[in-house]
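One chain follows as structure tokens, the form predicted on its own.
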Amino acid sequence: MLAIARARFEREGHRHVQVRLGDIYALPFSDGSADLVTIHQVLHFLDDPGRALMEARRVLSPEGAC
């Protein structure tokens, strides 16, 4: 899935987009470093969806969007 997403971003000319595999409870990003966080069709599979949302909030910049 990541390879498909990367190929599509490349094909469509999106140069400032990253797709990464990581631990949803311990994202490999510093606090406030993301402009956008997307969590799509996964929360209902998690043992602790609230914890995942808090982690997304941690990496989201104050001006960012989710």
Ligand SMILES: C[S@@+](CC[C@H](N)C(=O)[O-])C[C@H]1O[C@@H](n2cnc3c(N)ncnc32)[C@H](O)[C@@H]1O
Second form
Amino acid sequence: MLAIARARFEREGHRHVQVRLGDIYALPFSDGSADLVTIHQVLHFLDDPGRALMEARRVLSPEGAC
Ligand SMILES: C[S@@+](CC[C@H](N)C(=O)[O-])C[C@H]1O[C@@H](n2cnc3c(N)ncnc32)[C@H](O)[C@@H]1O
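Mind giving me the form predicted in complex with the named molecule, seeing as the form predicted on its own was just shown?
Everything in the complex follows now, all chains and molecules, and the chain you saw is the first one.
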């Protein structure tokens, strides 16, 4: 899935985009560093979706959007 995303970004010329693998419960980003968090078709598969949302809140900047 990541390879497909990388290939698509490359093909469409989005050179500023990075695709990273990480654990949704321990995102590889510092506190308040994200302008936007989007979670698509994942929460309903998780054992603890609330914990994933708390982690999303941790990385989101105070002015960020979710
Ligand atoms: C149904 S797919 C949706 C993928 C993509 N978000 C989309 O909308 O096409 C669910 C994804 O959740 C990922 N996933 C499940 N548990 C995860 C976790 N703890 N941390 C990160 N990703 C996880 C799976 O690897 C899978 O790629």
